[in-house]
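Read the single chain below, which is given as structure tokens and is the form predicted alone.
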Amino acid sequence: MIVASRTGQALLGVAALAIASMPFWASSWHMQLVSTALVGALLALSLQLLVGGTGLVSLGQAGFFGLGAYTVYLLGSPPVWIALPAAMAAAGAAALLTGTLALRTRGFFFLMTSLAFGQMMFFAFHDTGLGGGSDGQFIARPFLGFALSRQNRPAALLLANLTVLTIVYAALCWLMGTAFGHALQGIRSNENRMAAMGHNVQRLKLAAFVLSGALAGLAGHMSVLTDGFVNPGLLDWHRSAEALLMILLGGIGALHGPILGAFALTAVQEAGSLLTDRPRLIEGAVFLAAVLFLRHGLAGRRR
């Protein structure tokens, strides 16, 4: 999996600075929209570690995302320095259990097994009163360490989401350059060869799966911080499919692809809402066009 070139990283830095300056010139609605895109980028980036890093395609990522969000709710919205690691730990533990069983399968069967685990978590919250049932629940946002008024909350949450996404992206850029990251990419290229070279392929894939789940839990925590609401839709497989679409739009082989894809999909969804009362039709057309004409995504990876 490639990272952005120096020029690409410079452009990403300029884009980050532009987003960071939004509190000085953008409306609260626009800041909320960009915050939502940043959370989507964080979820897609967690899945890219599997798809682009090891070649594992999972439809259960939303389960870990939603579990991270519901962890904050079940703990009673503690301060962020408690809520954030708790969300990551809960999602990581669920990923450990899921991965231990799902990684015994391959290909289509792995895809369906991950989907089954994700839907089990969805129905655990949808069909019970554990988290407010099918209607969901508004919750108090975790305390950030300083008071937020109604006016400055959108700006503070925008900067918080941007900071977390930047840290995670930089950490994954570093990780993919380590021996562990090289081993994951080797598994994607030729799993049998990596096993013949003495690598414990199953353990490496499980480590990547757990890390991916923990990062999805972090994205779920940031979703609660941004929206102040939890509902079973956070765990539905459609959200996993949306994260896959972000990766496809941005570029499967590029680490920065999910970030580009998240903003592209957000723009498409907003444009579709303005143009028609059936925005899913626009989204479907864009997805079809991406499959047919944008095989390497916006990142433009060349094999």
Second form
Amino acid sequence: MIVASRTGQALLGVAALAIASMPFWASSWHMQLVSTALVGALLALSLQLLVGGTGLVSLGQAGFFGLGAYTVYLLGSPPVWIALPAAMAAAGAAALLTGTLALRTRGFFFLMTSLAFGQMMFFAFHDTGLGGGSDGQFIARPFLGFALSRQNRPAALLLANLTVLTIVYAALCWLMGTAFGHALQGIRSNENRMAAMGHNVQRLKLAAFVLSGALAGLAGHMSVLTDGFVNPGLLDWHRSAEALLMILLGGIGALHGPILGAFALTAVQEAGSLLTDRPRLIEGAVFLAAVLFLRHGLAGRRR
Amino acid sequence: MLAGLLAQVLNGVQYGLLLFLIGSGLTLIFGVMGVINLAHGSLFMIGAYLAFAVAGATGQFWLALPLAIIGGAALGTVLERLLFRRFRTRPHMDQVLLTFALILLFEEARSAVFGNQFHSVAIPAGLDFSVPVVGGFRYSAYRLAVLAICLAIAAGMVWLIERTRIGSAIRAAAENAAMLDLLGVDATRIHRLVFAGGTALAMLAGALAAPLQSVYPGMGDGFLILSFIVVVIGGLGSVAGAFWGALLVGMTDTMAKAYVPQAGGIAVCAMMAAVLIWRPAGLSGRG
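Please give the corresponding structure for the form predicted in complex with the partner chain, as opposed to the form predicted alone shown earlier.
All chains and molecules follow, beginning with the one already shown.
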């Protein structure tokens, strides 16, 4: 997986600065839209650690995302410095549990097993009263350290999401350059060779899975912070598929691909619901076109 | 109490057999072609809506069953020809996205034609009564008919796969694709047959299920996930595995929903986890 070149990183930096300046020139609605894209980018980035980073295609990422969000709800919306690590820890623990089982399988079986475990988490919140029922709940946003008002909220949340995404992206850039990151890349290109070279492939994959789950939980936490709402739809497997699409749209071979893909997909969905009564038609057509014609994604690198 | 249990057992078997119709197609399509088809649940939904439309327009529910099979075979042939053939050698991720796109498009088409309401399909008039089974216990005649139809199809599939030339070619393809070429069999023909057959079975299952439950948007989703679990439990490309896996899943899901409603969705996944610990490659043991 390719970490963006110096020019690429500079362009990403310029884009981040443009987003950071939005409170000076953009409407609340636009800032909320970009916040949605940033949360989507965070989820897709967490999944990219598995897909592009380790070669594991998982369809259960939304489970960890929703679990992170519901952790905030179940703890009664504590301040961010408690809610955020708690969401990551809960999602990471769930990933450790399900990953230990799911990683016994490979390829197609892993995909299906991850989907089934994701759905299991979905049912845990959909069928039981645990998370406030199947219709969802409005909840107080975790305290950010200063009071949010109607006026400053979109800007504050936008900057919070941007900051978290930037930190996670930078951390993953660093991680992919470490021995651990190189080992994951080795597994992606040839798992048996890595095992033959004496790497504990199983443990490396599990470590990636847990880290990825924890990051998805972080994304879920940011989603609650942004929307002040939880519902079982957060764990729906359609969201996992959308995260995969973001990766494909952006480019499976590049670490920054999911970020581009998240913005592209959010734009498509928004345009779809603004311009037509049938947004899924637009979204489906884009999926189809992307998978048929856009083999290397917006980042334009080889797989 | 006992009669209630017996009814749940029969419900479980009948649900499991419907899952077998969906899951056996899924497992063969993956086993033979190497393609993951997430849209398989949508095909089930299309079958159910077909039954709704046919029963509504003509008043003849039974007409929907042959139509589902013929329509399914035609739709499957077209999909295989236009899309799935090209995706056989593509990465899993591309197959996931292709078939997810199809889900969105099918759902949108369904919404355009039928709207987003819940519909119900009446139980066909000839079978709208209950049959005494043992003692005072009676069971719906239509459900028994579904059971019989599914069992007949399962027996037919086992015969086709185990006893005929085409069946041995399908088994060879699921076991080892390269072997087909060595045997001088036209692999493309086998792929088309398996995909069309799988599609027809999924649509037939949808048509059969329509009178048993509501016909509603996204109804394929639950069946899709459960039939994935059937494939994981049964083992890839194995029709016999899919059969036992489907019965196990159908029974577990029905029992859990009847006696521990809150654990309904979780029970099946927990069972899958148990099977994975015990035999990671599924009950039939091939990976």
